Structure formats: C-alpha cells, structure tokens
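One chain comes next, on its own, written as structure tokens: the form predicted on its own.
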Amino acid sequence: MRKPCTGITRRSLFPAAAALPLSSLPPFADAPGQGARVSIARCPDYGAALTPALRAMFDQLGGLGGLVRNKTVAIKVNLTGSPDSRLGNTPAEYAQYTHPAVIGATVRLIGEAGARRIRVLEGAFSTDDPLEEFMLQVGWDPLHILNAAANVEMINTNIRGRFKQYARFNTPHGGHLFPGFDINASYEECDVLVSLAKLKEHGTCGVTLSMKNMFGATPLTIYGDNAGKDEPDEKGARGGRGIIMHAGRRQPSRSAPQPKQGAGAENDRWRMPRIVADLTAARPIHLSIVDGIFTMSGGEGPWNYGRLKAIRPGLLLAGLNPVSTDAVATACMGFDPLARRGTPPFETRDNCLLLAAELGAGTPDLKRIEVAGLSMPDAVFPFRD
C-alpha cells in the first residue's frame, strides 16, 4: 500500500483553471496562471496511450501551437551513462533513459503543432559520434524519431560540431557557482527549449528531473575529464564530468566562465546542485516533460550503490515553467519540494528546486502551482517504502 506523500494535502493543490495561450506566458514567471502551471496524466504504457496522454496535457497547459508555430524547437532528451548500462534485465529505457516512444510522439505533435525545425540534443556519454550513432549502439532505430516529423535532425552537444563557436549563456545574479556556461550553439539557435526527463532519484542532487536533465549540455570538450585547459579541446570528448564538474579538482576550459572558489567547492553534493541551479537560470526551459511511466528508483542509474528497483509509477508530467514542473514532480514521488538539507530525498545535499528559486527561475511551492489532469493525491507513487 502506497504511503501518503510529506506535506502534501488537498488545500495545498489548486484547481485546474482555463487554460492561457503559452506565447502569453514568461518563462519564469511563479504566480498561479502565469507560468507555473503543472499538468499530470496517468499512462500505463509506451503504447496506443502514450501520445493522447501527451496532447492532453499539453492542451490543458494552453496548447503548442502558440509556442511553437514557425520556430526552431529544440528538446534535449536524457541518455545518461553507456549504451551497455543496464539495470539487471530492465532495458535503459525503462530505466535510466528517456524512452524513445515518448521522444518520438513530442516531436511528431510538435511537428503537428507546426514547428519549422525540431533539434533533438544530447551530450551522449562519453562520445563524440553522431547522437544517431549511440541509440544504434543502444538498439534504437534513430529514424522512429528523425522521419515522426519535418525537419528533425540530431546533436550530439559534446563537441561544438557544425557551428564556429559555443554559446555563451550568464547565470543570472552571478549565480551560486558558475556566473556562466558555455554550451553547444543548438542551444541558442532555437527558439523554443524543451527538456525532456526521467522521473528519478538523484546520488548527487536527491532527484534528477527536467532541471537535472540540462547537466547533460556541458560539452566534455570544456567540462569533462579530458577538457582541454586553456581552450576546447574537440578531440577530447571522452570521459566523464567527474573531475572538473562534480569533484571541482581541475577548471574547465580558461576559455569559459570560471566557477567561484570557496567552503564547499569541493564537494560533489555541495556543487552539484549549485551547478543544477545555474544552468536552470543561464538556460531557461520553456516546456518541461517528465518521462515517469518506467522508471527506477534508489538512483539515476545502474551506476549507484544500494536499493536499486526498477518501477512502474505509470506517470507523464508536462509544465511551463522547470523548477515548478520539478516541484510537482517531487512530490510525485512522495517528497515535499520545499525540503531542506536534511531531509529525504536531500538528506545530505542542498534542495537545487531551492536553489534555483533564488536565482529567479520560478517557483518550488505547490501553493503557487497550478496542478491539471490528474490530481496530486492520486499521482503520489512513493519512491522508498
């Protein structure tokens, strides 16, 4: 039997209200209807359900259309950790990664909602190949996903590949860590940015969502084990984050902005969120989409040590604004969002939904959320007994 999720009651839910066209709503924006709108659906499968769960709930957050009609729309998936990673017999996809059904059916119905051109973005793991290339090597058909519309194609956002530089974006306020990042130029040659996520516990950060997601745009070529030290280094795409990102043992690329110094920079459960924060409010995410029908829970992947368990919460979530989508995402899973230090899942790491409030890029408090479709109580799937 499931337990109620912490903090979590009725009064503190709003009603689904009429929906708004979403070119009216600022990305950032946290008051009730202007932004921090919040749709839930229950699915079962990757199947025959799987694409009117998703017009749903994007029609009850306003509809595509006024979003991404005649733009360049670009939606960055996550495929954490090696082809070959995989959680006992579960596939990755029904893991650790974002299912290829769930990119498949956003890029047709943004395709049908009138996109002029879908980029799909990942920093694939350790790799310079082709996107294409890496779901071969995962057993995906790359073309189930390139022909579902007009005009797709794929980006492989570890290197700087066809562009002649990388994108400068600053972090608002000078941010926690990083005052900027530069990133793959996809990510500023487009109109529209979606990240598309898994519903997961975090080692690092307590949960990995669609803020979490954007870690995976840091380019190896400036931020990975073998960055090269004054400038990119393109034929360096190999290897992890690790050194530079998560242990804060070396800098990126002199090239890039460079993270401030002080208590804490050295630790991974300090920076990580931090740096989850900055880029939430260096890039902002206009649509946010949570792949929670298969999922795992005790962590992000294979990777992590202890109660590892591969589930079924039979959940999508889609939101205008990330930090509030992330919020009702966290409760989903039987957290309370507002947590500090301390407490599940951030037990010993600081709240990035937090973190990122303060940084002005929306709201983590489910009283200034707008919650439509399924309602909050009946999508609670608790992630540790």
Second form
Amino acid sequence: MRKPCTGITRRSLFPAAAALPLSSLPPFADAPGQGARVSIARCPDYGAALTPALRAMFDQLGGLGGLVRNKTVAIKVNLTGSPDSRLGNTPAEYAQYTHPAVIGATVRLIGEAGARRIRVLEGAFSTDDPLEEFMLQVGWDPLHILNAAANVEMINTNIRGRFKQYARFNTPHGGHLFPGFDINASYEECDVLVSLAKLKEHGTCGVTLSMKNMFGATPLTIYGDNAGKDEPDEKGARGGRGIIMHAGRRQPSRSAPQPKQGAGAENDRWRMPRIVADLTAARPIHLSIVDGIFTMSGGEGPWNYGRLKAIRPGLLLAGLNPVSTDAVATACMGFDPLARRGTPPFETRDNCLLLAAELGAGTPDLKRIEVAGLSMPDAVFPFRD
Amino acid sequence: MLPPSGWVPFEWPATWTNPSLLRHLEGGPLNCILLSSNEQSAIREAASGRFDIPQIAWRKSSELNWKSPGQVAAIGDAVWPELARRSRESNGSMEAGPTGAPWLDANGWLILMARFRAGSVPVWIRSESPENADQLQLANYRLAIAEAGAYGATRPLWLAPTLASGIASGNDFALATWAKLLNELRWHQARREYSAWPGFGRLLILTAFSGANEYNATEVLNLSARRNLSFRLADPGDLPPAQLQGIQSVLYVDAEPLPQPAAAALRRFVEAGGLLLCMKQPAGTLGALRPSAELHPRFDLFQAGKGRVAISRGAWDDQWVLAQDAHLLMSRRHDAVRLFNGSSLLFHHSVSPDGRRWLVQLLNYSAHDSASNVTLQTWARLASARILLPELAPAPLEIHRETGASELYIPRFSTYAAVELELQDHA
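Could I have the structure of this protein in the form predicted in complex with its partner chain, to go alongside the form predicted on its own above?
Then the entire complex follows, led off by the chain already shown.
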C-alpha cells in the first residue's frame, strides 16, 4: 500500500541535520541559512492589490522561476473543518480557510513562472468528495482557481485516489512521535511543495500556520476516526482525526509507521505539536505562504470555545523555510516564537516551532531570520489584548 | 361541511371526556375533530354540526392504495420530527448519520412522495406517540405543525397526555402553550397558498415506486433530503417534456427498462446536455452511447450529444452513496441555495407559479437550540428578500453581495422561518 519517497528528500534540504541523532542536535544549529529569509507584505484585501503583493514577495525570496520552472508544484491549502461552518455569518475564507483569491493568485504566479503542472491539495473535512465539489459546498467556484494557470488540478488527499499506493515519508531521527507517515502520493509525485496556510491561533498547538497546515495531509483512510485497522480503508474517509492523532486512543492502520508509545502520548497538547514537527521534517515544504489578510483570533475555527473573533491584520507572509516563516508569523501575531510551554500562545502545550527545530527543519530564532518587505515592528498585529 | 382540503384537524385526547372542553376549540383554527373511540359519543354528539368529524383510515405509507387513497391520503407511520433522540443520549454527544452530520428524524421526503403519488388528494401524516411524550416542549409541537405545512401536508394537532390534562384542568402554563399552538396553526393556515407552489429541484428522480424498486426509491428520497438536495419526482410511464424543464440531472431508480416514450424523451434530454443516471438494464433502451474518458468508482460514463449517461456497474445497495453520487455527478454547482451553520436544519425550496419568486422554508429539528447565525447563500441574482416568522410581520432581509453570490443573514429562530426571494432573472 505504500512506496518509499523517491522525489526530493529531506536529506537534500537538511543534510547536516540528517547526519546526527536527534538527542545530539543543538537547537537551530543546522537550519538552512538561505531558507531563513521571510517576506512580509501589507495587503488590505483580496482585490487588485493581492497579486502584485504576492509577486513582490516572491521576488524578495529570489523569484519563483528557479523554484518552479518545468516542475510539478503541489499546493496544500487550509480548508479545515466543515464547509458549512462559519464564525457567525463570516464566510470561511474570511476566518478559517485560505482565501480562494490567494489560492488563485498563487496558482497564477506559479503558472506564469513556468510550472509544468500545478496541483491544489487538501484532505477536505470528513469526506472523499472531489475537492472541487467541497469548494462548491463552501460557495466558491473552483473554476476561478482551475483557470488561473495551465494544467491545474485538484486532489482530495484523504484517500489514495488515482495513485496505486500511498507514499511513505520517514521522519529524520525517528521523529518525536511518528517515525514516518503514509500520505497521498501527490505529495511524492511533485517537485515543489507549497504550504498555503492561514494566520491563526490553534486550540491544541497554539498557532496554526504553514507547518500545522500539513496536518491535513494525513489521509483519513489511515489516520481518521474510521481508518482501517490493518490497511487503509478507502471507504472510511469520514469523521475527523481526533481518535488516532489528537487523542492517541488507537493506532493508525498497521500498514503505516506506528507512533511511539510513552509519557505524554495520550495528551493531545503533547501529541499534536510533535506530530506537526514530525510532519514538517518528514515532508519538507519548499515555499510557505500565510494568508493573514482577513482571519480569526482565538482559535483555528468556529468550533473552538472562547474568545473567537473575525479580524483583519492585512498581512501576507512568505518564506522558503516553514519554521522560519511560521516564527515570523507567530511574532506578527504578537507572540514570542521561542516561547516555551507556559507562555502564550503555548500556555498548555509544547511549541511545535522548537520541536521542528530540534529535528533540523529550520530556525525559529528571529535573530537568525532575515525579514524582507514590511518590517517586523510595522507588521505586528496582536491577536490578544 | 367543509371539503377535506379545508380541514384543520385535532386528535381529541382520550382523557377529554367532558364535552365542555370543546370550548377550547371555539373561535380557533381547528375545525375538524378526530375521535379515537366510540366511547367518545358524548363528544361526537356535542361537536356534531359545529365541527367535521371524519373517520380516517390511517395506513403505513407502504400499504396505502395510492390510486384510491380515500378522502385524504392518511399516512400513519410518519416519524415525530426531531434531532434523533438517540443522537443526543449517547454520552451527550450527537450520533452522526451517514452524512457525518447529526441524524434528523424528518418527514419532508415522505410528504413530497405522498403528494406526488396521491395527486390532488390531501396528504395527512401522524406518528405514534413519542417515547418522551411528556417531555415535549412547545418547540416540538411547533416543528410538527410547521414541517407538515412546509411540505404541503396536514398533521392533526396531537397533545401529549400531560399537556392535554393540563389544559383540561385549566393549568396556566398548559393554557398558554395551547394558545401559542393555535396561533401557530392560524399563522400557517393563513399561508396555505404557499403549499401550491411547485417544488424546486434540478434533480429529477424517476420511479414508478413499484415492487422491489419502492425501497430503493423511498430511501433515495429520504437520503437526498438529508443532504438538502432538492429534487422533483416523475413517473417513467408519464414523462411529458415539461417535466424535464429546468432539470440538470435525472436519476432513474428502477431496474426495469424504460418505457419507449420515456427513453426517447431522456435521450433528447441527454443530447441537449443533461445527465442521466441509471442501472445497466434500462440503459439498453437509450440507443448508442460513446464511452467517456471520465472515470468514476461506481459508474461507467458515456456521452450522447452534449450530455452524459452514468450507468451503475453494480446494484444500488447503498442509497446514501447513490444520493451522494447523484449529487456530485450533477455537481453542487447546481445547488440553488446553500445553508451555513445549519447542521440541524432542513429546507424545502419551492417556486411561485410565475417563476418570479422562490420560497425557502427552513425547519430546525433541534428543539433544544435555536438556529442562530444561519446564512443562506444563492448564486441567483436577487432583487429583494424578506423573512416570514410565525407571529411576526414579514420583514425585509438585507442582501449581502459576495463575489458571485448573494447572502442573507437569517435572524435567530426557534423552529421555522421562511425566506421569500424575488429574483432579478427568472425562467
């Protein structure tokens, strides 16, 4: 049901980290320097200013051409939760979902930069429906994205789909919790992976940005509440990822790498940051983009309890390293990206940025990250009073 | 005294033995009394001449003689409408239906089927007393009244024993509940013309409801309704071209070959751009089809003219999957309205006879929680919108224009709200 990843590998991105056992890694010591540049832009809305803003940001990162020309590019978007669910009357794209205009503009610019094929990916909430149909359920017209460039397609990665098998990605140093993941082969059959996320807080991880976005890549057939016991259940793509991933109350399909057992493994605020770090290290992200133009504070979706609010930071972020990009984004939200458990936004959970750094996936240390475009002080939009 | 279509019936409680209790009906909307036994002869005598007192033969829907149902097509095995009780009692969390959303016990599909099969005969529904009868709240009764009315049927007003005895003994709370129920009935009665508006749907479900096909057909209706997938119904033995107007997709449920006139009409429908879903055997009557490059896990796809034919590879043994396939092969692109924050809601969509207005009736099956922050979205261009809530005057709704769509923010409501939309463009 699986095959080893044969595309771009973690080793090629993080060679120093890959050579060392996890326990011997000093924090941030092995982060790739050139990947630590992050671009920030002010963008007031999803109108005419959006595409020029993104173009300028990509130019500040060295341009898209070298990254995507003649390549297959996979774009993982964030469509978390039910398509029928809204924060009050606020459309999902103005609160919890990556806005379709940002997806469309990114597709357009990647297409203009010479990508051979572009795939928009998401493990859409509780369903194996085609991703286009999921978007229609949200009230979006997917044609606006499909027509933004040549050779664009969409794949719901909750299932194996058209591929013969799942692709396996092993976590460097055995990972914190998961030594590897079996995920849809579209994540292997691509040259460039883009994580197109939303700027949000998160109930169990503190923040959800380009790293946490990848949690939705885990297929429901293996990691979902109705996953097969021994093998992926291709008819079981319903429900969430609460039982296996959040709670650890059962294991993923036996055919996939099994998580480690031990202290803390039954606490979702211990588990989830580690899963996010493991995923980030196992399947490298080449380009992180964070939509913070309109978003929400207080959680990752309308289902969270507490001080949820639709907000308008008017920000876009992009970077070539997900840990660094998310660190800058975390700082833009008014938090310390190096904060340990006990400090906002990580009051009751571990900091997935630090955990990912331990795996050599990048640096969250702002002193080691070059910021282009809008300066950090000008970009801060406190998510909490 | 009145034709059956004018009856507003009340199931006289068995414990109401005193004819003086008829005073509770005087001047109200109830004009028809259903007596449960001959022992209520004193009531019959006192009510005679003031109220209609028909004898209704209630039948299971599967046992009704649809060709000759009687004065009314009286379905006795409807469900008590609510968020499925078992859903709320398992560890306090909801039990999901096949959709992943909480399961709703609902009768809309049953009423639509009954109205289609009974022709011009009024459709009545009733249910056995629910297990939790004495815990029913005003919202439960309101939903029962509104659900039947929204889909164009009649549910005789029934009272749980505790409420009935409370009214009889003059309990203030019971009397206040009774007054509210009568007001609710009055409000719906005043809007009965809406029930004559034909249902809106871009999916046509084609079935004769015969023999072994009946189960498949009724389950598909039930599960399509749970998806809020609006449909219309037609009989393969009677498929005039007008039945296919405005239709995007036809689901022929039955296993038998199509009658020749229907096959010819469907061939023309497909060639003009429509989608037909059917089993293998009936597909043989459609003539030559070109294989399509499109792949589907459960259907072989073919082309004819501008349209498509989807032929099921296997038997239809999972009607939820069939309803899902029908919906997705047609595409949600053709959903005329979408609801947000409406997991406990179903809606009935109908259109005015002149085609200028839509009516979307929203029913909240959760008696415990009001429907709040509900948004109705449509891609149709709207000139205006207004909301109708029981006991309140109609009020205009602001139209929020989003990219390519219009959205209406529905005010918080308990069990029922109707939204009337005036279209800018209409067929």
